[in-house]
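What follows is one chain in structure tokens, specifically the form predicted alone.
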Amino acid sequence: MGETIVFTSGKGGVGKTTTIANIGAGLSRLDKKVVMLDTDMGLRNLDVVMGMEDQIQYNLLDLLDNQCRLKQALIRDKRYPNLFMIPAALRCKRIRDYESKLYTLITQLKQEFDYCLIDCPAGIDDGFHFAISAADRAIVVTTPHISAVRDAGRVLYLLESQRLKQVDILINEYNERMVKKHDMLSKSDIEEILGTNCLGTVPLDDKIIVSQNQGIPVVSLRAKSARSFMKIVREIDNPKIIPVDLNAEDPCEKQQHIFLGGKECGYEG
């Protein structure tokens, strides 16, 4: 049987999609069968990123509607033989009411697949709800940034009423210089805003544009944000035994005091 995790977060532009892409293609090279949901109608971006727009015939929203038959929906990544990939619709009305079909598709996909990864939207709207509703765990992404980070804590919350498995962080757009300078959030200081545990960081990297731009995953290159997500796909396959353990306090009520520049300055949640 496998395991789905539900990649989410609350802001934009964090790099969600580019994660769960390197994410799946990491595990892919472990050995392990893949499958990436993306469930962000109307506004896909998993495709692109993978170099696969050319490819899809049918969408996830097909399938939910019995439209087409999984091996249709399914499209294989030729570079990655053990990574498959069902795209989001371009448009849909109501999307919770699939939520029943979402959970009978994965549980079908759990047969076939070591892992099912699906790219939640952003943000807390339907979408969210659509996509979290047949998790076994989360992975919520993040950036240092005060925004990014209150957003995740919002996430993080709304989370706790899932009572996934586990719910792990993982930051995104990391700089050490500027951690030792007090010009930036450390992983320690997420970790204690949010209260839970970080899977890992990815530093800042040229080169992950340059692999989105040319849909390749930045795993298949020479770099150091590659070396990062391979560190966090083995913790992903061999996990370290951590309790989940979310505040029941709403994180973005509470106050929290972080340094940054050497002062101390209130966090507002």
Contents of the next structure:
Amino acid sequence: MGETIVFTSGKGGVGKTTTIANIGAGLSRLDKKVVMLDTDMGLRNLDVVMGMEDQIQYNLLDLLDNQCRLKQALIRDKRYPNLFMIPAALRCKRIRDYESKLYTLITQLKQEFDYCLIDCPAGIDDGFHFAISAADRAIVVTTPHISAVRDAGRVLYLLESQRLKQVDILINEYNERMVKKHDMLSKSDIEEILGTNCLGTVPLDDKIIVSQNQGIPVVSLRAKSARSFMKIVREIDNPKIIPVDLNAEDPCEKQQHIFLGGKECGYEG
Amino acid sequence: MKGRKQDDSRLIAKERLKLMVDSEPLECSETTMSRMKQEIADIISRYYEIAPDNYEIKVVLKQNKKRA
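Could you output the structure for the form predicted together with the partner chain, given that the previous block was the form predicted alone?
Once more the chain from above appears, this time first in line as the rest of the complex follows.
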């Protein structure tokens, strides 16, 4: 049985689509079978970021309306054979009428996929409620901008009524240098303000633009943001295991981490 | 703000956000809020002598505490 994670933010432009594309690609690199759903009707972007815009024949709405079969709407990634995407429709009225159909679809997808990642539209309107309706857990994407953190707070408040299994935050555009100079909210500041655990931070990285120009996820490249995304991916996939630096000199410390994880350490540094 | 430079914008942001995030669900009209504050002030004035310009009432709902 797979898990459904919705990526949401409230504010637009904080990197939801970039995050979902890279976490999707990252999870499939760990041999997980992943499907990404773009629910940003009208302003779909996940297909463009993934370089799949010329392969779209059917979309999520066609699928929910039974205009096509699941196999027809799924687009397989060229690089990662375990990674699939269902694009959003270009227009949609009365999206909330589709919530029960979405739930049925997700239930079906969870039989086949390890992870079902939902790209939520910006804002807190009907599209947002539709996107979060079938999720098991949520990742609220934010940046250290005061407006993005405030909107994340608003979204976290709205998510409370969903009774999700787990809700975490993720911080994009993080700048360690500015944090050190007290010019930027730190990870722990944001965790404290929002009262929510942070899965990790991703630095601002030119390579993200470069990779998206080519329609490939940045985790395919050697880049600082790629390393951050992979760290977060491991956190998502195996939260019980505390990341261990396999190059660490103290073997006792390593042993302790494995013990705390309560599992055999299948983690690849 | 011991020993910190005064233009520590991180702390300013943190303070502003704490108030914003905490008080969000309480959003109500200006008149309701001022009436509520007046009533609270009336109650306090039964026990303490307070001058009108010598007190400040802030209503904060700690939503994050509730989440934990």
